[in-house]
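Shown next as structure tokens: one chain only, the form predicted on its own.
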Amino acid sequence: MTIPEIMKKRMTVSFEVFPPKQDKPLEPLMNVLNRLYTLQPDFISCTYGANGTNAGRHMEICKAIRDSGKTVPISHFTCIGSTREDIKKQMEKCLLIGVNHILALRGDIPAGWEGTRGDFSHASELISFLRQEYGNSFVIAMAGAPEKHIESETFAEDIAHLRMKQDSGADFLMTQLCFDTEHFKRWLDNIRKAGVRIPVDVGIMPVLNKNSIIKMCLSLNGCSIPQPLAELISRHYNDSEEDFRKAGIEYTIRQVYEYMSLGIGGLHFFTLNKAEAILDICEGCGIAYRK
């Protein structure tokens, strides 16, 4: 059963991991994966670096997830710097190791580049190409930013791109982090009005470290920090990182409940390659051992 088919029956729960650098051992991540498997996730996605850096280790991890027999791997894939032939080679490698779920992305354009330096400039073009070349051999996810992609001039432009990606053949949508659930509700309503009907998998960033949250929101993703989260960050918690972590886990659990009440297709936790906090959150939400 594919991920979209599962989403039609019930809410999915899944995780994102990233590969270690080439000079680092794989064993710590394998241990994290083994802990995550105990939650019986519907899938685990694996990122790689800009312009496909660390792609070898990325594929190694996708294969390890596939070979575990515990869940479905989803391979992130960007078209930055890639020709059609480059993409076909990578897709053949995916099929060879049994990876048939792809998150199709344009990718971040590195500083100093003009355009993507590849055959495609938009994720919609990549998705269309994959559908034309491989039919239904791949289940294709697309990305969405509830607070608008930082390169889009307007929300209307951003939602139009979502519609184009869906119409090019995407099967479901995976969102970037969004702490403002009221804004998410408006965004979800607007994309539905625009005809984006595919299931929405919500990206959940656990609140574990105040400096990391500030950096992710303000420096990397251009998303807002709503007042309840700003208040949490402003409290001192006796300058204890552990006390903040506990409060952050409670905050994340409340946010998960809010998202679940919206009838979303799934919850996708950005693990940051740390299993214990995710286990605490899922257990606190009542979604551990749910099958």
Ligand code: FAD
Second form
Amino acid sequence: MTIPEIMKKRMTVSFEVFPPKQDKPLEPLMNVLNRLYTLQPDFISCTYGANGTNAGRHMEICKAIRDSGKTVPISHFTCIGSTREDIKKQMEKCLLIGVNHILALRGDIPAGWEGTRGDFSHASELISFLRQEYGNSFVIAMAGAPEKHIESETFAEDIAHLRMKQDSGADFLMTQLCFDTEHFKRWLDNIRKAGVRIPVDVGIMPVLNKNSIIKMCLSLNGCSIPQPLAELISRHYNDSEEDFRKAGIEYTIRQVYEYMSLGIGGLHFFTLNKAEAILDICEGCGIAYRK
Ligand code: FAD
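Structure of the form predicted together with the ligand (previous: the form predicted on its own):
Below, the chain from earlier opens the complete complex, with every other chain and molecule after it.
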């Protein structure tokens, strides 16, 4: 069964990891993966550096996940800066190592660039291209931002583009982090009304560190910090990072329950390459137990 087929039957649980820098050893990430496998995830996705800066390392990680036989690897892929031929080379490599699930992205446009410096301007074009070239050889995921992509002026515009990506051939949607579940509910309702019918896999960012949450929301993704999270961040916890982490894990567990009550297709945890907190969260809310 493919991942979206599973999502139509039951909620999936999955994780995102990122490759270490080229000059750093792979072993710590392999240890993290071994810990994550104990939760029997439906898949593990691996991020891809903008413009393919870490393509080699990325492929090594996807292959290691595939070779483990423990779960399905999903390769993130950004088309920015790539020609059709570059994309085909990368896709052939994926197929060669047995990776047939792709999160098809445009990628962020680096400062100072004009356009995407590649053959495609938007992820929808990449998705159409993959379908034309490879038929159903790949299961294709697309990205979606519940608080809208920062480049979009309006929600209506952004949601129309999600519909275009689905209609170009995407099989399921993976979301950006969103701490405001009330907002998420309205977005889910609106995308459904706009005809986006594919399963939605919700990105969960564990609340573990005050500064990184503030940075991720306000400097990187344009996401809001709802009042209960703002309150959590404002408390002092006797200046103890460990106490904040405990409170953050409890907060994340409550958020997981809220998402589960919406009948979503899956929960996708951004692990930040740290296994222990993810094990605590998944066990804490009873969605997975280490074997
Ligand atoms: P698009 O879908 O192309 O959208 C980008 C903007 O263009 C949006 O505002 C959209 O509304 C608009 N748009 C889309 N289609 C059209 C159209 N036809 N006409 C006009 N406007 C249009 N980045 C990485 O570099 N590496 C990663 O591994 C990575 N992983 C991610 C994982 C997830 C789950 C998510 C949600 C994001 C990830 N990103 C990653 C970030 C992503 O690359 C950025 O959000 C990027 O800015 C946009 O990519 P996209 O695929 O959403 O682009």
